[in-house]
Structures are given as structure tokens and as C-alpha cells.
Amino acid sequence: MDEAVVATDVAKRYGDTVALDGVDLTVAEGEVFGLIGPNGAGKTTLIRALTGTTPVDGEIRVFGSGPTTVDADRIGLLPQSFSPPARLTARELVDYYGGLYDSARETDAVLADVGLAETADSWYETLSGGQQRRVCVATALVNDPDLLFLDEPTTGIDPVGRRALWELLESLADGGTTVVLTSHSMAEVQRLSDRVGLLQDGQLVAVGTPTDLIADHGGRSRLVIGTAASESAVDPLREAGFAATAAADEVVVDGVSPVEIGEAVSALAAADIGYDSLTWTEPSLEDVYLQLTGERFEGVSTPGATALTEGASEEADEGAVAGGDR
């Protein structure tokens, strides 16, 4: 497979601050590459370097050319911060940016793709924050790029709109578009990316498929049992072969597969210990992020958490456990 992006020993300093420190990165044509990392890790600087908007040390090739000499019609860019003229309509903005290229898609088709067909004639300043972000996405798609850079594309977009945009990006990737994506949404990165790179202190500290990164760094699945008798519940669970640890009003059981949940419930029932809830969690990219950086994303729920019961010990004993959203 041909390479869309090749970065070799890329470095950038702002005075005494090291933004990028010898980054090596290859993105294949047709690949979706997700870039994650703490604020200040260098993600936006790397995107700017790859698009030629920030000069850096090292070498960058985009479709075999330098980032400032590659055919602009082949590249789409959505910056993290983007403030187009507020008194233009969504249609006028997409028309304007489409006019910057030798050829562009039909404006109405692009607006429909991002869910703005009905608000195409509304001024940008009157749109909601999520709608404004969708307009910005549309301006990055209007030239039908072969390589699309998206820096936090779904910021401010509601959950329904976010999922619709995910489906659009999946469709573009299926059609051969190469995507380089930065995001603080682990669900977004895990769903969309073929490979993921974790950037910390200007260095890529881990690169791999989401599955491989989770296997290598995500830890084990766990079962959290909500119970007022947490101290009493530990011994019967350990006697049944589980690695159980008591905490305030809960017991954490590491390394539990879905088929073993019933065994844990049976051990509690045999010891006449009730519980209020069971939550089974499989490791995710958020766990990888936490393991490698020591930080957790604020306000982002962990993918893979399934609430099995809530105040229904008897139902669980009979095997009637309800699966939660995944």
C-alpha cells in the first residue's frame, strides 16, 4: 500500500518549549489514523506541520511531495480553531471555500452530508455551536480531498450529530480517503481509526491498532459489584478463584470474562450477600490513555462499560441480566 504521509524526525520548539521531539510517522493511503494525547502534547502542532502551516525541522512528505508543494486540491483541513465570517450563510461559506479549488463538489450535496440541508441559508452566527462546527467540516470536504486532516472535528456537536458525522467519515474512508484525526473522544478514535498514535511531550510513545494497544496497555476486564457488604463479599469471591478487592460500598473483581459473571454471582448468593448493581467493563482506549499518560479524560465515559443489574440480585441469580449500551 502506498504512503500518503511520511514524517521523519520531525521537531519543533517554541523558545524553551519542545512541542515536537523527533516524531516519526507513516500513514498509508486509505488509512484512518487517530492521534490522541494530553493537552499540550503537540497534536495540533503536528497537524500544522503535516499540512505545511508550521515550519519544522525534519522531513515531511505528503503524497511524495513537500507539504507546501503538494496539490492543494488533494488536501482537506479542519483546524481546531476556525472562525469564518459570521454574516455569511452556511451555503455562502461552502461556496466560498469551494471556489478556492480548481474543482469542488456541489455545495448543497456537501451541506446535506453534514446534516445542514435545512439550515443552509442561515447566517453562521445564528447557528448553534454544533451546527457551526458542521459548517466547518463541510468547508474541509468541499474539494473532495484524498487526504483529510481533522483536528477535534466533533467538538460541540450533539451525540446524534456526532454519530452521523462518524458514519460520514466511515463512508469517506471506505471510498479510499485518507484521514488523520485528533480527538479527545476515545469512543470516536476507537470506532474510526485503523491505527492510533499516542503523543506525549512531543513524542509518539505508542502506535498500533486499537485492538493491539488495548491488549498491550489496557489492562484486564473487571466486574464492579455495588454492595454495602463489600468487606464480607471479598472472601467468598476469592475462595471461588476471583481476584477481588474491597472498596467503599463496592467490590472490584479483576480479570472477569462475561461467562464468569454468573460464577461470581453464585459465590455471593452462597454466602448470602446481596448487592445493588453489577457493572462489567472491558478495557478500552481510555484505559490505554490512562496507563500511558497517568491522566484521564474529563467528562468522557469509558467505552465498554455495561451495567448488568441495578437492584436486581434475584434476577441475576436466575440469569436474567440486562445488557447496557455499548
Ligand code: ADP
The other form holds:
Amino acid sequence: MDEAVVATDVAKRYGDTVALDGVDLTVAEGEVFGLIGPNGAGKTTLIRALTGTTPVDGEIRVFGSGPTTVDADRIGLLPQSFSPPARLTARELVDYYGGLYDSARETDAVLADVGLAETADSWYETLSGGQQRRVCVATALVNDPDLLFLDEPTTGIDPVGRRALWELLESLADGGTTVVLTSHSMAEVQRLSDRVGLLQDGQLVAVGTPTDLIADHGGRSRLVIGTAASESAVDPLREAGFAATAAADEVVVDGVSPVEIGEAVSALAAADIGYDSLTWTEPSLEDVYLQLTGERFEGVSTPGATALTEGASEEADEGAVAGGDR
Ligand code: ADP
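Let me have the form predicted in complex with the named molecule next, following on from the form predicted alone.
Every component of the complex follows; first up is the chain already shown.
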């Protein structure tokens, strides 16, 4: 497979601040590459470097050319902050950006793709934050790029709009478009990316498929048993071969596969120990992030936990409502 992007030893300083520190990165044609990392890790600077909007040390090739000399018709860029003129309509804005390219897609088709067919004639400033972001995405798609850079594409977009945009990006990827994206949403990166790179302090500290990264750095799946008898539950679980540890009102059992859940429940039943909830959690990219950065991810979480006891969670919800009314 040919390479869309090859970055070698890319470095960038702002005064004393090291934004990028020797980044080597290759993105294959047709690949979706997700960049994650804490705030200030260098994600935006790397996108800017790859799109030629900030000069850097090192070498960058995009479709074999320099980032400022590559054919602009082949590249789409959605910067993190992008404020188009407020008193132009969505249609006028997409028309305008389309006019900058030798050949552009039909404006109406692009607006339909991002779910704005109904609001095409509204001024940008009257649209919701999510609709505005979708107009910005449309301006990045108007030239039907071969390589699309998206810096936090779904920020401010509601969950339904976000899913629609994911489907759009998946169909573009299926059609062969190469995508490099950053995101505040782990679910987004995990779902869309063929490979993920974790940037930390300007260095790419891990690169791999989500599955490989989770296998290497995500830890094991676990079962959390909510029980007031957590101390007494540990021994029977250990005797049954489980790695159980007690915490306040819960027991955490590491390395439980779905088929072993029943065995853990039987061990508790045999010891006559009751429980309020069972939650099974698969490791996700968020665990990779925690493991490698030492920080909990503060963006939009990946729902990785499966509650196995519905009654218990309903009771908990009711309790919360009652508490709030008091
Ligand atoms: P991220 O996108 O991962 O949050 P950035 O690429 O925005 O990270 O920033 C990387 C580092 O470079 C941060 O320490 C940031 O403060 C610094 N930085 C980014 N842009 C500038 C700039 N224009 N001037 C000075 N420092 C900057």
C-alpha cells in the first residue's frame, strides 16, 4: 500500500516549549489514523505540521510532496478553531470554499452529507454549535479530498449528529479517503481508527490498532461485584481461582472472561454471600490512555462497562432522584 503521509523526526518548539519532539509517523493511503493524547501533547501542532500551516524541523512528505506544495485539491483540513463569516448561509459558505478548488463537489450534495440540507439557507450565526461544526466539516469535504485532516471534528455536536458524522467518515474511508483525526472522544477514535497514535509531551509513545493497543496496554477485563460483604466475599472467590480484591462495598475481580462470570456468581452463592450489582468491564482505549499517560482521560468516555444486574441500577437511579428531591 502506498503512503499518504510520511513524517520523519518532526520537531517544533515555541520558545522554551517543546511541542513536537522527534515524531516519526507513516499513514498509509486509505487508512484512518487517530491521534490521542493529553491537552498540550502536540496533537494540533502535528496536524498543523502535516498540513504545512506551521513550519517544523524534520521531513514531511504528503503524497510524496512537501506539505505546502502538495496539490491542494487532494487535501481537506478542518482546523480545531475555525470561524467562518457569521452572516453567510451554510450554502454560501460551502459554495465559497468550493470556489477555491479547481473542481468541487455539488454544494447541495455536500450539505446533505453532513445533514444540513434543511438548514442550507440559514446564516451561520443562527445555527446551533453542532450545526456550525457540521458546516465547517462540509467546507473540508467540498473538494472531495483524498486525504482529510480533522482536528476534533465532532466537538459541540450532539450524540445523534456525531453518529451521523461517524457514518459519513466511515463511508469516506470505505471509499478510500485517508483520514487523520484528533478527537476529544475515545469512543470516536476507537470506532473510526484503523490505527491510533498516542502523543505525550510531543512524542508518539505508542502506535497501533485499537485492538493491539488494548491487548498490550489496556489490562484485563474485570468484574466488579457491589456487595456490603466485600471482605467476606474475597476468600470464596480466591478459593475458586479468581483474583479478587476487596474495596469499600465492592469486590474487584481481575481477568474475568464473560464465560467465567457464572462461576464467580456460583462461588458467592455457595458461600451464601449476597450482592447488589455485577458490572463487567472490558478494557478500552481509555485504559490504554490511563496506563501510558498516568492520567485519567477527561474527554468523552467510551462506554466499556456492562451492568449485569438491571434491578440494582434502577434502584440506584431511584435513590438518586429521591435524594435530589429532599
Ligand atoms: P494539543 O493539541 O495536544 O492540545 P498543541 O499542539 O496545541 O497540543 O500544543 C502543544 C504545546 O505547544 C503546548 O504546550 C502548547 O501550549 C504549545 N503551543 C501550541 N501552539 C502554540 C503557539 N502558537 N505559541 C506558543 N505555544 C504554543
